[in-house]
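Take a look at this single chain in structure tokens; it is the form predicted alone.
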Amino acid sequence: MKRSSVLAFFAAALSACASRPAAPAQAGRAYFVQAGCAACHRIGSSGNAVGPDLTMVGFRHSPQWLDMWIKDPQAWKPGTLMPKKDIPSDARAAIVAYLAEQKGQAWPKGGRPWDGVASAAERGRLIYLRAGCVACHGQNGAGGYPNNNVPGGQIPSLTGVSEGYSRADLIAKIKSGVPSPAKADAAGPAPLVWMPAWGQVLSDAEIGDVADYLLALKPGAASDGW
């Protein structure tokens, strides 16, 4: 779609929302669909699985990061498959409000996607994908995703966790998260991506399944480009 057509589309959508006031998150859901985000991203049972699942994106990313990412994905991660779209600031703010609310409530009330899977490692793999660990640590834990002001400039790969963590240690780390990653420059800004305390939203059994999956990972897997 040409830039002029995109801007005209969002101008019309903004005008419609102005005539029918709605909460930012409610309007954001409409903009999310109108911008074509659901063609790549899934929330709950809606959308596609081309890109990372966003059902819990509000738990693992701040509104500040979401706004920056949507505004210019290439500025944060050059070469990403996520396209830059000319979304007006009001519409982008509404999309951010909608995504910031996504903390797992969109999954069907009957259970989460991994419920009923027999293999612990397979349940862990599904949690890794659907809860969104993959969006920071890459496919198969391969890493390569950026973070600002951290040593090496990247979020750690997980393919070597079996060499540095026992199962109990890994479970404890996943449960408590890493709210303040080490800075490369102590005087510089805080890193914009951190590991949330997954114990707030995942059960002990689910975290154990993730640990089993991570401990089985091997080096050499490629990232998916997101």
Contents of the next structure:
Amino acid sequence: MKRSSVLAFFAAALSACASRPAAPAQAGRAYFVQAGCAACHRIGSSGNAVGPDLTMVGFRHSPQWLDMWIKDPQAWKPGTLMPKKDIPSDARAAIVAYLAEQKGQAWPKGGRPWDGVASAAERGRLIYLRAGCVACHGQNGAGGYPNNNVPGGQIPSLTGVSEGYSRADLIAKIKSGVPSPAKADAAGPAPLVWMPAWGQVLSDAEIGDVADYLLALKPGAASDGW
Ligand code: HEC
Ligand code: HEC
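With the form predicted alone in hand, show me what the form predicted together with ligand HEC looks like.
Below is the entire complex, every chain and molecule, led by the chain shown above.
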């Protein structure tokens, strides 16, 4: 953005603030672009795929976790490619409010990335990536993502589900999720990341497609992008 257009943008943002009560989520959208988040993340059809798609991020994470992650990604996941940015706390709160609202409504109507894709295997792969399973279970289900106060300290990898689950049990698990993962230390805090109940946002057919994708996963597959 050129300097003059940046100034015009802020002038417009300021006058919008003056004329109506503050809408943090709306301001958050501007901060999200301004802080360079869209250089790596997609929401709906805009942004880049250098990191996870955030179109449904408000469905899969709590505002509390989002705030902690954005404040210092390395503190939660050492080695992550997501940079730590010094964002003032009110701007960060607005970004969190904007992200917390993202529950899939930014997909163009009837145009979710997997809609109309003929191959069931490809639909399953696209759901895994774009609905955001990948953000917690890793590329190709390889795992490596932390959680607090859970046995082993990590969200499970999914490369072994074909051994542990029947197709029907796998579908049931994905549909209902695990709202309160078992704690490692019963007296310790609740885990901050849980398995969402995907039946709230995905149809039975979509859950069947992603289950088939998981059943075909093999350990050690090459990176599959975001
Ligand atoms: C250089 C690329 C890059 C930039 C810039 C970036 N991120 Fe990320 N982000 C990532 C990557 C990669 C991950 C996945 C974490 C991992 O695999 O280590 C991630 C993960 C996330 C997640 C968690 C996704 C999920 O569903 O679990 C959120 C939320 C997020 N980023 C928000 C932001 C925000 C807000 C900004 C701007 C302040 C931002 N990111 C800037 C690369 C980036
Ligand atoms: C916000 C993080 C998050 C996202 C996104 C997520 N999961 Fe999970 N998932 C978890 C956690 C945490 C567990 C472990 C639950 C427990 O304690 O039993 C889990 C468990 C599972 C399991 C059971 C694994 C096992 O070893 O028994 C399956 C299968 C699974 N997830 C599939 C999916 C699919 C498919 C998607 C996308 C549609 C998805 N997950 C998205 C966090 C997530």
